[in-house]
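Only one chain is shown below, in structure tokens, and it's the form predicted alone.
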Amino acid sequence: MNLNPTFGSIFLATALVSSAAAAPKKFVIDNQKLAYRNVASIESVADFETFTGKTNAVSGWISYDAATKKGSGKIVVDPATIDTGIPLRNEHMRSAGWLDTSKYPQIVFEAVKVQPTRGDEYKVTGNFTLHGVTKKVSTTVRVRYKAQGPATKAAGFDGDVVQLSTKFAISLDDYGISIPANAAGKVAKEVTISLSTYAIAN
């Protein structure tokens, strides 16, 4: 069947526009200008001690389409910058017996499957790498999208913005981190990882 050239051209143009409109945007996490707004933390609640380590050294990217609710992404955290509030504890945490940050300078989460659940919540399954070990993790992620406008500009963002937040628990044993006898009861075997980060359209 031969299509009328004019109709064919309109059909093709419409298809291309629809395809472009559905293409996910890439958002980049600013680890320089807006680093203070990006927070990753690790919380340990043990029998005799509770502490939270935090860092603003978060980088990476997010690919997201607000219309189709499809996305992917990669988040990288620098473990050597995590601060627990006590310098000596920070030093121990970075040492070879714990996170060994000189050998393993990155904590990475890379999404491999994103499923919308309700509202701005998604079930995200990805590969979480810590201490040189990679395990599959599933977590609930909240994604909030704001198109560029007066509100985003007033907040210091130059472009469309995606805000992402999540929290999930991991076992240190799964990542080859053993708690020595002298730290028993002071460091939990299961810790909670939290992330809140902003990314700007590239």
The other form holds:
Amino acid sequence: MNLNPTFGSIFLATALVSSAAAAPKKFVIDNQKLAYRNVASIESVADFETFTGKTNAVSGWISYDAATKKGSGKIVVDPATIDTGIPLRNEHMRSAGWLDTSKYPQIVFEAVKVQPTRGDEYKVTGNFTLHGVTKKVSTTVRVRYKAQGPATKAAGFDGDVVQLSTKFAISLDDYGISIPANAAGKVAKEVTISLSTYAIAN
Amino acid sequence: MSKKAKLAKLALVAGTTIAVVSALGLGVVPSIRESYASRAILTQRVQVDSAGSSLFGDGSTAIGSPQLMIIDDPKAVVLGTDKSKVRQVDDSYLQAHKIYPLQLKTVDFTINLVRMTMMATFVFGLFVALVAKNVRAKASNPA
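Could you please show the structure of the form predicted together with its partner chain, as a counterpart to the form predicted alone just displayed?
Following is the full complex, with the preceding chain placed first.
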């Protein structure tokens, strides 16, 4: 079959544009200028007290297509920056008996399966790595998208914005972290991991 | 008075004192707890970022879950209440002013511990006093 060269070029260009439109966009988490907007936390609810460790040191990327609701991503948190509000407890948490942050400097969640559920919620299954141990975790993630415009600019974002938030519980035992007897009642065996982060596509 | 009777008298005084002090302590504990409970408010620590959060209609980002806390600095509670009547507390303010609010559950835990200790000392004091009283009675009246 002979194609008219002009028609062929238009066809090819249209096909490329269509495929580009359908491809998920890559959003990068700004861990410099807008880092304070990213909040990762770990909450322990024990008999003596409830404490929450928080950090803004979140990095990574999200691939997301708002039209097809497909996506993937990788989020990295620096455990050495988690602040529980008490300096001595921070030191303990970073030490070899707990998170051992010098040996395991990253907490990572990497999505392997993303399924839209309802509205802006997705069931995301991924590999969660903590203390050098990787386990499969399923969680509900809320993903919200805003195309670049006056609202995103007013909020200080330079590009399309994706905001995602999630919360899931893990057992510290599963990740090789055992609670010493002297901390029993002060630290729960099961903790809740929460994340709220913004990613930008320029 | 024999040495045994003297010792028994001493033990009687000590036991009675321990029991009375413990009983008084047990009586005071509820009012101490109440003084803390009356100041405790249900709070949610939040990260305030009005510009970023307003992009999606959120007021702020929650950190952890709501807790009953005793916060003496009213400036920390800057955001009033949310829909579920939980007072929002600015986490940045707490960090900047090195405030680590006392939780009511910590007060309860400590008070329960004190209560159990006082109950134990009350029983111990009572036991010592009763034994001493018997010994003293026998010592002063050997027949």
